[in-house]
Amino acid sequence: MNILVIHGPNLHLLGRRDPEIYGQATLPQLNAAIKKHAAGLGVKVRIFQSNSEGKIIDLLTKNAPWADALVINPAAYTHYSYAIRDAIEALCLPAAEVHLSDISKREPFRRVSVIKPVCLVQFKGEGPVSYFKALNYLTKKL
């Protein structure tokens, strides 16, 4: 099984940005943990991070033929990117939305996800474990 993992804007700042919310791990550390977990499941992953909405859509489109499923942390795009939402829907990849923090317990604007309706499931508030749960779910679901 091949799973595409996409991190959205500002996740390259992990470890420096609000560690009390997002944790101490850096993006390279998070990616290493995702790869290790995926390997334990017998899953291949391709991991990307972008601060650009258009680049995320390009990554989705380019990698969709390779991927069996998608794990996406759209970060701030969660709340307003109908373009990313439409790309996920159009590509028909089984998808899991993930968040390191619990967006349902944060500022009111962060509680809305326009991405969630085109995903099978959303995992939030468990730091890197949110990604692991998404990988587990997709592996069992497909």
Ligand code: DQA
Given for the second form:
Amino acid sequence: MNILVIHGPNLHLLGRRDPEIYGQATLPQLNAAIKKHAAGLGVKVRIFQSNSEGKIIDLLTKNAPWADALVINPAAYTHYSYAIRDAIEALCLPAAEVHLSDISKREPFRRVSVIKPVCLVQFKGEGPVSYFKALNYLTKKL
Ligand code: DQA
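Would you mind generating the form predicted in complex with the named molecule now that we have the form predicted on its own?
Below is the whole assembly, all chains and molecules, this chain first.
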């Protein structure tokens, strides 16, 4: 199984961005942990990070033919990107939405996800484990 993993804007700053909220791990460390977990499941992953909405849509489009499923942390785009929402829907990719923090317990604007309706599941508030659970879920589901 091939799983595409996309991290949205500002996640390149992990490790120095609000570590009390997002943890101490850097993006390369998070990606290494995702790759290790995926290897344990026998899953191939392609992992990307972008700060740009259009780039994320291009990455989704380009990699959709390869991918059986998608794990996406849309970061701030979670809360307002109908463009990313529409791309996931249009590409018919079975998707899991993930968040390091618990968006349901933070500022009101973070409690809304416009991405959730086009995903099979949402994992939040467990740091890197949110990604691991998404991989586990998609592997069992598909
Ligand atoms: C986030 C939560 C978002 O609200 C925020 O904009 C992020 C990261 C998370 O992983 O907890 O950039 O998606």
